[in-house]
Each structure stands twice: as structure tokens, then as C-alpha cells.
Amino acid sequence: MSSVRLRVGKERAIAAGRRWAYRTELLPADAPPGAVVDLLDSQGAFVARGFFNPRSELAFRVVTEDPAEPVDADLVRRRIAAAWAYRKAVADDPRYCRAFFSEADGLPGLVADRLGEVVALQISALGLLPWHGLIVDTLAELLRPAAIDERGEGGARRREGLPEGSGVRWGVLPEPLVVEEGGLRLRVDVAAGQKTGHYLDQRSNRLRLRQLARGDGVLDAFCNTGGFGLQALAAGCARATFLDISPDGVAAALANAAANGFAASAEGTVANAFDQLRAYERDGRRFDVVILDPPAFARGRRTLDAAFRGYKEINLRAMRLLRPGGLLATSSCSQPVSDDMFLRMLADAAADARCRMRVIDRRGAGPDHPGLLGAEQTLYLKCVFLERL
């Protein structure tokens, strides 16, 4: 077994729950990229065993802290089986859940979403490559989907040194693929849609919106395929505007609205949300429900200040667009933005908008997206529901 060694004092973060060591925290080592190695402290004592990749900023990823546990095919199978057993116990509907969530389930770099008949697979750790076929076979055996589709492209794979290539790895992909959510049917594009085609981390929050949404006008900004706005229409709201910079996203939202009997209640706008929110305010538009579900504004701590300003801008505009008694459902999937920072941003936005906002509910991802204390990247989603008084 090859080994890599931490610099003095760097083992404390691993002991506290972090599931990786940064390249700058390791002494130079000659283990090959993707190798399974032992991580040692500065004195040579065992800390953990996992994947080594000197090309990546996350140069070591923890798989086990048991020195007697080998990282082998049996471990891979056991971790996937344990994760699926957990989802069957906690998910509101195991047909639509994150079946495996990277570090939180003990195999860093592996994400698998169950989208009805299809499992959408993503692998972003070079150390998993030798077990690629085993991962596909195990998911097929346990989840029994019609198809397993892999999204194997993007910056994360390039930085890791993984070969790029997407496609069906098992079975035959159904066409069209439709998922169910609160009685609604949404068409999903696992091959070309954002992420794995459907944001399952917001599933429970979309259903919560349906419990809270009331009134006439709804604005679903950064709408993607329209999941939030459709739940507002299902709650009885009279009309929804689906806003996104992506023409494909708006078209998908309108198609989903029509498929669920809401064609006459839906309109679409293709525009930059920052610009369009200002335009709505200038034109005197007002809404009873505003949803903000933007992409991540902060990828790292160096972009936090700009992210804070961006979140504040859209939330300030959204608050001004609300009628008294209106509901704002606002989210951030930027992991570096903490819960406290997000709430502070909302308070600053409300003060500048001269709005009094009451917090109704604070939420994150559902239990199928478990987080680890000490590994903040697994606790990334913030979703807050507020009422304008």
C-alpha cells in the first residue's frame, strides 16, 4: 500500500469530519494518480485510506478511517447497498431521490439520482474509475431501472484527469422520461438537461411551496423546467410567469405547464433575471408569489463578496415586487454562502427594499441528500420562505 503524508497539524480537519485533504496540505509523494493510498500524519501514523490524485486540488479523498478495511470491490458494493437501503427508509418516494451522494455515503465523487425509470450517474473522482463497471452493475441490480445514463463531461472531470464521455451505460433510455412530483408530471432530459436533468435537492421545497402559495400572480425566476411555478399553479394560483435566460428552460416549463393542464395559466419570458426583475419593478408589475432559485453565485471563498451582492440584488428586487401578504421562496446552492450569511443578506435586502419580511420556514435539501458535519460541501442548499408584511 502506497502512502502520502500530511504536513504538520493538517490531520485535525480530517478528524473533525472533512473528507479530503488539499494538495497544499500534503508532502510530495510518488503514488500514481487515482491510486488507493494510506494517508499518514506528519509523524507517520495512519489517518485514513482513500483516493490520491496530485492533479486535483482535492488531492486525497477519504474512503475509510479503518486501517483494517481494504478499499476493494466488496467495499464499493456495500457502500452502494447501504446508501440505497437508507433512501428506501427516508425518501418520501424512493422512485425520485438521490440514491448516492458522494462523501455523505462513503464513496467520494459518486452521485446517482433515481429519476423514475432512469438512474442518472455522475463520477468525478479518478480513484473510482477502476470500479466503473461494478458501480453500474450494482446500481442496475439494486435499483432495477430501465436505463443508467452517465453524464461524463465538464470541468470537474477535466480537473480530475478523467476521460470525458456521456451516454447510456446500461439498458435502454425511455423517451420521453417523465417524473412525478406531488401529482404533477414533469418531462426530464437526463442526457442534455442541467445537472442530472432534474434538481431533486429542491423536491421537498417545491412541495412545501405548494402548501404555502396563494393568490393570483406567480413569478418563477431561474425557472429551469418550471417545477416551483407548477406547484404554485397546482396550489390554486391563477397565473405563473416562467423566467429564465435559457430558451430551452422556458420552453420546457411551458411544455410541462401544458402537459398538466395549465397552458392557459402560464407565460414565459426569456431574459436575464437581474435585468427583468428591474424591468418588472419599473413597469409596476406585482406578484403574490416570487420564487428565486438561481445557480450558484459563489464557487469559492474568493467570490463570496460578489455572490453576496448578487443575491442581495435579486432578493431586494423580488421583495419590492411582492404585494403585501405575498410569499418569497428564495434559495442558494452556493456552499461557501453559510446559513448565517444568507439570512444576513436577506435582512440587508429587506432593509434596503424598505420591506418588513417575516420568516415562515427555513429549509435545506431533503433527507435523501444527507450532509456530514465537518464536510460543509455536503450542506450546501439554503431555502427560505418569507412573507411580506
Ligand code: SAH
Given for the second form:
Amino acid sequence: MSSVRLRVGKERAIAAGRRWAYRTELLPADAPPGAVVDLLDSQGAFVARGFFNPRSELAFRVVTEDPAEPVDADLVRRRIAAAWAYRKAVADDPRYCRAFFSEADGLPGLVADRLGEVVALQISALGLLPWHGLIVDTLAELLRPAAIDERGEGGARRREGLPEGSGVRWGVLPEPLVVEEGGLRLRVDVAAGQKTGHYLDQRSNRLRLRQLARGDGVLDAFCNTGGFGLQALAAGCARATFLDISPDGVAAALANAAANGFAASAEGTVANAFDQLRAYERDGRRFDVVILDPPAFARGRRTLDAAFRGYKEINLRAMRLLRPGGLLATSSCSQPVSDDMFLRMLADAAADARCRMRVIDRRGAGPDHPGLLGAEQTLYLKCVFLERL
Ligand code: SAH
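Starting from the form predicted on its own shown above, please give the structure in the form predicted together with ligand SAH.
Now the full complex is given, and it begins with the chain already shown.
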């Protein structure tokens, strides 16, 4: 077994729960990229066993802290089975859930979303490649989907030095693929859609919106396939505007509205939300429900200040667009933005907007997206519901 060593004083974060070591925390090592190695402290004592990749910022990723546990096919199978047993016990609906979530389920870099009959798979750790076939077979055996589709693009793969390549790895993709959410039917395009095709992490928050939404006009900003705005329409709101910078997103949202009987109450706008929110304010347009679900503005700590300003800008505008009694459902999926930081941003935005806002509910992702203490980045999603007084 090859080993890599931590520099002096760098063992604490992993002992406290972090599931990786940064490249800068390791002494130079000659193990090959993708190898399973033992991580040793600066004295040479065992810390953890896991995947090594000197090309990646996350140069070591923990698989086990048990020195007697080999990283082998049996471990991979056990981890996937345990993750699935957990979902069957805790997921709101195991037919639509994240079936495997990377570090939180004990295999860094493996994500599997169950979207009804399809499993959308993402692999973003080089160390997992030798088990690719086994992962597919195990998911097929346990989850019994019609198809397993791999999404093999994106920054995380490039940073790991993983080759790009997407496609169906098992079975046959059903056409069309439809996800059910609180009685609504949403069409999902796993092959061309964003991420794994459907944002499962917001599922319980979309259903929460269904309980809280009231009034006439809804603005679903950063709508993608329109899941939030559709729940507001299902709750009885009269009209929804679906706003996204991507024409495909707006088209998908309008198609989903039509398929659920809301064609007459839905309109689409393709625009940059930063500009469009300002234009609505200038034109005196007001809403009873505003949803903000932007992409991550902060990827790392260095971009945090700019991200804070971006979040504040859109939230400030959204608050001003609300009628008194109106509801704001606002989210951030930026890993480095903590719950506290997000609330502080909202307080700043409310002060500058001269709006009195009441916090109704503070939420994260559902229990199918568990997070690890000591690695709070895994608790990345914040979703806050506020009422304008
Ligand atoms: N609310 C959606 C998920 C939103 S994902 C759901 O529940 O499914 C974020 C969306 O923001 C993407 O669809 C992306 O196209 C869009 N987006 C990114 N930058 C944008 C911008 N500046 N203005 C408007 N939309 C933007």
C-alpha cells in the first residue's frame, strides 16, 4: 500500500470530520494519480485510507478511517447498499431521491440521483474509475431502474483529470422521463438538462412552497424547469412568470405548465435576472410570491465577497417587488456561504430595501442529501421563506 504524508499540524481538520486533504497539506508523494493510499500524519501514524490525486486540489479523499478495512469491491458494494437502505428509511419518497451522496455516504466523488425509472450517475473522483462497472451493476441490482445514465462532463471531472463522456451505461432510457412532485408531473431531460436533469435537493422546498404560497402573481426567477412556480400555481396562485437566462429552461417550464393544465396562467421571460428584477421594479410590477433559486455565486472562499453582493442585489430587488404579505422563497447553493452568512445577507438586503421581513421557515436540502459535521460544505443548500410585513 502506498502512503502519503500530511505536513506538520495538518491532521486536525480530518480528525474533526473533514473528508479530504488539500494538495498544499501533503508532502510531495510519488503514488500514481487515482491510487488508493494510506494517509499518514507527520509522525507516520495512520490517519485514513482513500483516493490520491495530486492533480486535484482535493489531493486526498477519505474512504475509511479503519486501518483494518480494505478499499475493495466489497467495500464499494457495502457503501452503496447502506446508502440505499438509508434512503428507503428516511427519504420523503425513495422513487425521487439522491440515492448516493459522495462523502456523506462514504464514497467521495460518487453521486447517484434516482429520478423515477432512471438513475443519473456522476463520478468525480479518479480513484473510483476502477470500480465504474461495479458501481453501475450494484446500482442496477439494488435500485432496479429502467436505465442508468452517466453525466460525465463538468468542472469537477476536469479538475480531477477524468475523461469527458456521457451516456446510457445500463438499460434503455424511457422517453419521456417524468418526475412526480406533489401530484405535478415534471418532464426531465437527463441527457441535455442541467446537473442530473432535475434538482432533487430542492424537492422538499418546492413542496413547502405549495403549502405557503398564496395570492395572485408569482415570479419564479432562475426557474430552470419551473418546479417552484408550478407548485405555487398548484397552490391556487393565479399567474406565474417563469424567468431564466436559458431559453431551454423557460421552454421546459412552459411545457411543464401546459402539461399540468396551467398553460393559460404561465408566461415565460428569457432574461438575466439581475436586469429583469430591476426592470420590474422600475415598471412598478409587483408580485405576491417571488422565488429566487440562482446557481452558486461562490465556488470558493476567494469569490465570497462578490457572491455576497450578488445575493444581496437580487434579494433586495425581490423584496421590493413583493406586495405587503407577499412571500419570498430564496435559496443559495454556494458551499462557502454558511447559514449565518446567508441570513446576514438577507438582513442587509431588507435594511437597504427598507422592507420589514419576517422569517417563516429556514430549510436545507431533504434527508436524502445528508451533510457531515466537520465538513459543512456538504450542507451547502440554504432555503429561507420570508414574508414581507
Ligand atoms: N429552481 C430550479 C433550479 C434553478 S437552477 C428548480 O427548482 O428546478 C439555476 C437556474 O438559473 C438555471 O436554470 C440557470 O439557467 C439560471 N440562471 C443562471 N444565471 C442566471 C441569470 N443571471 N439570470 C437568470 N437565470 C440565470
